[in-house]
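Below you'll find only one chain, the form predicted alone, shown as structure tokens.
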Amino acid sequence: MRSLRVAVAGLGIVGSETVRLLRSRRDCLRRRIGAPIELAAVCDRRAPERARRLGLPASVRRLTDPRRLPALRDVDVFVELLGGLDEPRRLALACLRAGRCVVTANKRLLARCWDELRGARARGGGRLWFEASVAGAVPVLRAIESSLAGDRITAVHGILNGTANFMLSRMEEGLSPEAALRRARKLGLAEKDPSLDLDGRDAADKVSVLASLVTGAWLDPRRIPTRGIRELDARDIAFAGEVLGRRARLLGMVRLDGPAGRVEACVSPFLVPREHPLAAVRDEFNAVMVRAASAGELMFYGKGAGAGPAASAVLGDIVAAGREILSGKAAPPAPPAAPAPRPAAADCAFYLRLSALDRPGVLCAITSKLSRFGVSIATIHQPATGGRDACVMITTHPAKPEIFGRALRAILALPAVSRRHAVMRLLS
């Protein structure tokens, strides 16, 4: 009986669990396909230890260079989890314009070289698999390139990082942001250095290729409007919770605007209404909302961080890769490039949280601004601290993000204003 060759790029946190899983699931995997899933090769920098600290038989080859991986020619499936940029980079293309088949679960792969990668596989007819790069164990990739590939999506929104989501459901508990973290990276939630999922960039690769995927042209995060948590503080979740009866989530989102060809995407920290859905989503979990013509809207949840929900997800893919090529069936053509999106950007309520020294006139210079570029103010706020600062806190009705930014910058620039600041948009 003919068996499906995997090897594996990558022996990290990932990479471990799916070889782990590979071999403790064989039986179950080979039902699934109808044939044995051999684990043919690693590759690692460090491979001969972690190979042997998996348990790993002899007849599994021993790489330390991925550069020597595209020569295989008897492994069916290349399942690169190096993380980085430029090492994934030259293995998936090699592979795809080699015409093989490859599983990643990059985002900042696919976000940063996504036109890169559909040339490679329109040309050499390989075959890119990539379910595990967003909402780690969620299904929502697979859901909008195959179950909804009939229908017209106008929206997807939700949360993209289990890490900022975790450390905002702590600090609902009361806890600051600094012990929420420390919490997060106790439990293997937060990397060393935490920037990427505090500064909203990990959820910007996420919307990338969610974006990329609905519309066929690659969105360069790089363009898309980022804002994350690290200015968030207690005050700003008291009083989301206890003014507004709100809750502060970080979202990422990606609407379209039908024939027009304009897409808004943007990553904020959003303040949802308690009786949204995605109010409920707390700890390391993941929520997706896709806004389907036919089909409506439906959500998409479970955990998006952690070792088993991305190496379920990789083997997810591994495993319909598998289908596809032991039954002999040619891989699909590359669909062409769409033209590429015409921003655009929603109208939207603000919230705004500035610290300014409390004297007279200093609150009037504030509205003045906002006045003058045209925000106009649903409520202000402004809780007696007893000290020569004020916490000054508004939110407004909805402005153009490009006016509301230029009035931002206009208070900012105010003698008698902080420049620590916290916003954060209002979801309707």
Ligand SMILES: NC(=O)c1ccc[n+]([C@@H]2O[C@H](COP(=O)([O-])OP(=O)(O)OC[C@H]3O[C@@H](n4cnc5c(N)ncnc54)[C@H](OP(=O)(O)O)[C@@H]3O)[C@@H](O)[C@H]2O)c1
Second form
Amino acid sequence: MRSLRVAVAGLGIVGSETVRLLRSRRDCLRRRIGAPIELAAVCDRRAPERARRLGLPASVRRLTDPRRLPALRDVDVFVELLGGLDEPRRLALACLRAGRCVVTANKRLLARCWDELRGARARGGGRLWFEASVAGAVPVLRAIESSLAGDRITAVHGILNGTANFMLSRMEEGLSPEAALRRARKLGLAEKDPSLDLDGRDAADKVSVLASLVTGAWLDPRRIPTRGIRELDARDIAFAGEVLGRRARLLGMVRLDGPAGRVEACVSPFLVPREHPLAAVRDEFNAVMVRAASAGELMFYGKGAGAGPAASAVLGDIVAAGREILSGKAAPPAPPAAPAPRPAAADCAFYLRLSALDRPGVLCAITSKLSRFGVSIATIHQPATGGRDACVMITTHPAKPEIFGRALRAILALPAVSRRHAVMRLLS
Ligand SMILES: NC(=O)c1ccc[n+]([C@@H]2O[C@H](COP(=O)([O-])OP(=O)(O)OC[C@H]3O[C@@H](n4cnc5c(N)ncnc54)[C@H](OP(=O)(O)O)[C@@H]3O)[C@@H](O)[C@H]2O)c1
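With the form predicted alone already on screen, would you show the form predicted together with this ligand?
Time for the whole complex; same chain goes first.
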């Protein structure tokens, strides 16, 4: 009986767990695929040492250079778990151009090289699977691609970065942002470079993957308005809970504007009403809400990162790829690129915290900047601080994000206003 031969590139957090599960669940995977699954090769800078630690038999080839992988003619599925961009890009393109099958968990690769990967697939006939790249074990990409293939998706939004959500959950309990980040790092939740989590860029890559999948046209993450949680502190979290009855959550959002063909995407901290399902999502959990014309609102919830959840999604892709390969069916052709949707930005209410000199006329100067740009104030609070600086918290009525941004720049240019500030959107 023919077996499914797999090569795993990257034996780090996800790669090691994937290899461990491939071996320990061999019998169960065999039943699911209908053929034995065989680990043919592993590739890692420290492949010999890591293979030994994983107890791999001598029959598993150990490579240290990912560029040698595409030359392995007997491999059916290449699993890319290297992280980063250059080597994964080279490996994925080489395999896809040669009509091979690639499984990856790399959101950065997909977000940056979507069109290139699609082109390589279209030319070479290869196949690309990437469930683990967004929300880890939460099977939201497959639901969009398969279960909802007959529906029209109008919006996808949710908590896509477990580290930011973990930090916001700890800040709700009174921890400082610095202590919350330390705790996340201690638990191995934060990216090696925590700015990817804190500045929202990790979430923007995932929004790019979701938007590209839903629209069929690549949305470059660099074009997604992105704001992270770095500027938030205990005052914002307390004000949100005590005064507004809301919780801060970093959300990624894609909204499609039906026949007008416009797409709105953003990453931002949002103030979510306490009774909203996303407000109940705590710690490192992810939750993605998908709105479809016929199905209505669906919610997907689970662990978005970690060795087990990511490896579970990778294994699911290997099984799906294996079934397709062993059935002898040709891989479906790469979908043609859809025309790039025009960007849109729906009106949205904002929360703004400012620090300004506590002296007569300053509050008036701030509010008149907002009114000059036509941004209407909903509430304004100035808790007593007793110091020389006042803290001003403003919520607005819905305004165009671009107009609000211009008003904010004008406010921050006032000499009495500090440049340190915080902005969140209000989820309606
Ligand atoms: N960790 C998660 O929870 C999670 C969840 C979902 C998706 N992902 C994605 O999964 C992928 C892997 O993540 P990870 O956390 O497992 O990363 P990781 O722990 O850093 O593992 C990557 C492994 O690949 C090796 N490697 C990298 N570049 C190489 C090269 N050019 N040649 C040979 N070996 C190389 C690394 O070796 P060195 O250590 O020597 O550099 C390391 O052993 C990433 O794309 C990540 O975004 C991760």
